[in-house]
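Coming up is one lone chain in structure tokens, specifically the form predicted on its own.
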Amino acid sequence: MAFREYKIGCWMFGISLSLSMFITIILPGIDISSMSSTKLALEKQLTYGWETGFNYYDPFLQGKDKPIKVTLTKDPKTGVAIDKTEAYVFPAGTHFPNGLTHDNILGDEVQKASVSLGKIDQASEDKGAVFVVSVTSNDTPYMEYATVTRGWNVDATLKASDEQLMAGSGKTLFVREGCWWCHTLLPEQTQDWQSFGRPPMVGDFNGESPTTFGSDRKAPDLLHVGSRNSSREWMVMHFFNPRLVQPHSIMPRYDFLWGDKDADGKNIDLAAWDEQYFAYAKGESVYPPGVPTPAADSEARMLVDFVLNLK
């Protein structure tokens, strides 16, 4: 009798667990897969590229295999002035995001427009590519393979750019350094609207992996932080030593992301910097020491680019 009841209990537990997983994972997955990508989702895919968590192309999460987001005010092909345009440059060999390699990610209308108007089916990872996000006359966003539609190649686009953001690499570092342990990227539908901006829509996450919602909030939500604070100087100081801008901050220092040299190629002496900082903290010096400008290829620059891109 006891064994029979034990067996029935195991079956009931298994059925309950399976039903629970079906309700919490499968059903929402079906709902999400039926959603079309928003314009923001397309922009995020092209900004972050393929998997920004642990993967076999970048096993140590160093920000490799990522596109470069650029701002253009002149046509890379003709040199003629154009309206401010954001483009996404994938150097040869850089892996495309899932929305470009899987037909069921973007949504039917977005996929159709991306192929018929955007010519994304002609894009090749081996050759490199430049993309932009466009909108049809009926407001359907789509990915446009600008290398074919506009003649923008990788080298010319990078050369013509006014600004380059390594936000895709920065998101990898955001994951690696555990920033999501304290910061969420998911404002709630409460008073968060007033402080952190609107909550995201379901279609904003198509093709993004991982989503980095965060598991807890011990610090401000960062989803729209680039709109609230667009100062690169402030962000650089904050990451180097948060106490420079927030005296009671519990955020750890990320000065190790600067590496050995600054943007001018000068050696960074953290011990000497600390000595000057502690003199300032004790009131022995009026001004704090200057923070080194991150080198163009430093991990610090990548992380700052990612945060400033969150708008």
Second form
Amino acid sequence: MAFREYKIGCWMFGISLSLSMFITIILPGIDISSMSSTKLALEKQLTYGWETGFNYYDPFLQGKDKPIKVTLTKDPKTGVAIDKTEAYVFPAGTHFPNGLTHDNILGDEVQKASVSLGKIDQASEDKGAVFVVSVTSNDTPYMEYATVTRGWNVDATLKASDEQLMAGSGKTLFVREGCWWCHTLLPEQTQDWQSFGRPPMVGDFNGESPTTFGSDRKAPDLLHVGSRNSSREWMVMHFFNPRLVQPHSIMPRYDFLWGDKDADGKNIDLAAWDEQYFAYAKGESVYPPGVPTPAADSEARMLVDFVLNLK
Amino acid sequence: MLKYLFAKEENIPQGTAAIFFGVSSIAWFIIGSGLGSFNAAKLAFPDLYHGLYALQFGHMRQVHVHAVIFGWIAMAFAASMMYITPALGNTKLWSEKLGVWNCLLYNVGLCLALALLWAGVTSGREYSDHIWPIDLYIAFVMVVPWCLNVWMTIINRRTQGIYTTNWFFAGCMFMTVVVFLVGNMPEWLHLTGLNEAYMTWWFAHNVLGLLITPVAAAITYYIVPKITGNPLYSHRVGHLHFWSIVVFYSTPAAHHLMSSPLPEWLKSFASVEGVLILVPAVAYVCNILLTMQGRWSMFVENIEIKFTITGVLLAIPLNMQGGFQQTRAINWYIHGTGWIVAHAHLALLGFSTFAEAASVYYGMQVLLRRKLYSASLANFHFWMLLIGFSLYWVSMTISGLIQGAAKIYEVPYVDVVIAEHPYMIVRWIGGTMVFFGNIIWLYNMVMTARAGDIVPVGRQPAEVAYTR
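Moving on from the form predicted on its own, kindly provide the form predicted together with the partner chain as a structure.
Next comes the full complex, and the chain you just saw is listed first.
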């Protein structure tokens, strides 16, 4: 390189860049990775399954390969009434979240409890599985492989459930539709407590990907939106046309997520709906047209499930 | 372009790669700023384009960002490097043929990448939105051949020393490759949780700090001495700039997540390092402005200097904001508001774009050996860009302050949306002005190639009088 100074410069450059990366990647990586999962992190992993961004199993982000979150009030095996319990059903072939497939995600205590009490090492993706989140006597949360510990298999659990939420599929759509460009999932530590609720804790994210914090808040934070507003009817109307429930909203309409048919199998004609809506908006009619109920397998249903599940 | 793909190296005229990159960059700037204007319209009037489901805001937002960063900014950098690096090494570009192929595959890759983002196929991580197969393509097909051309040209130079601009080019391209490959680790290794969130911002911070701003600065280190005829004020201050970029700009990534539950030591460290960004910033701005001594009339008379120095002057508020807005004392107020959007546009549409536009204007005239077709159209472009940007920046800053105040006092969010409405309209107008200015620019450049006055051999374009 002609001058000795350039050789020295190259060394200095390499050393300073390496040092910078050691301080800003390796050290934080060690620190962050040592954080133990909270109960919330376990629930989120079991709700969202494997990756909710681009991945092999769902390359076009259609909400495939996701577990179903169910609410149980009776034991799927015995039929006996139990306290309201949330279980996470992974039909056969559904991929498990990172915390179940890697030993170093959950944190030592949680990992130990999940294996010894929760028997998670016996679960396999091929056979399908039902999980619940439990807490040990000294308050350590752990994942429990309910198919072994309680005898709850996939079909019986789905059949016995009172409510099924496709929140994992919904999160995939949340990523695909870019909801997170305006709605953050990160109430800030310095304020936001009253409007948007408790900011997340350090262990709340283990195993979740992507975290979709969002950076540019143009709309309310959604981390706890399901606690503020748990009305499915309101959510359905709001997704179909936000101006129906909030005249000043600048949110786009998501009526196309309904697909072709509504829950009753009737065709959805968006153009005709718009015509009636604009007549209402101009004051020519008293009521806006009714919003179709999303079909059980529609993308709209998945997204509403995801939002309602953000407690 | 096609005829050079399979031509022999010696049959390809010097500057071919730079011209192709330059023209592509202007075209992408039109596309990128057009998309920006389109998106901004939806934020002002959400039902304006209702029915165009294929162009949903949530899909088009990142297409705008990546069209501008990878299309306009990066390709303008490539164009600049392909003619400045050999000029400063008193040699030819290492391989024009590689450059031409690089430009073709760059455009193809970018179309593919944007089409996938448009379809919603995304990793869900801001700024590293591309899926990993596209990341691999970007790294090894779009960026590595470009690096090779720059590095090999510098190694084969026919000067003893390496000028400031060329250290920056070589160093920044190296850091870009490292940042790109390391910053996409969450996808290569399926990192999850806070590690993933933090690495997302580590990438976003460093790609801006180690590619976009320093390369723009390096371009001005070339353009200002070259056109004014003044030598660079201080080579040593240039050293200070370069080394403080490497040391201080590569470390504050965590300041993008000040309100997240990252370790407190990391946030404090990042915040302190973030203030130290003022070291390279002050060194750089002083160095360039002092180089202008005795030639300030050119700031008015010469279009390239007008663009460059406007960019450098915009770097002053940029770095003052950047240094302080990330401290805890200020960040809690403006975090996540339109203020940040305004700041990001100050960096990319303000400082960086003005420097690159100057470089593309100058480079095209030198390489085509044609005087710029119309000074009036160039001035029109300049003012459309400057006024459009200023409207955007002022309106978004005000709307950010409104949002910040509403955040602190926990005002119902819909009242913020109502209060921001007029500023959203101004933002749209500003973005649209930039878009129309760029169309004029492309016309002016095409006409320069076709009908510009010939610049005699051995003469600089600045030495030839405008005829229009």
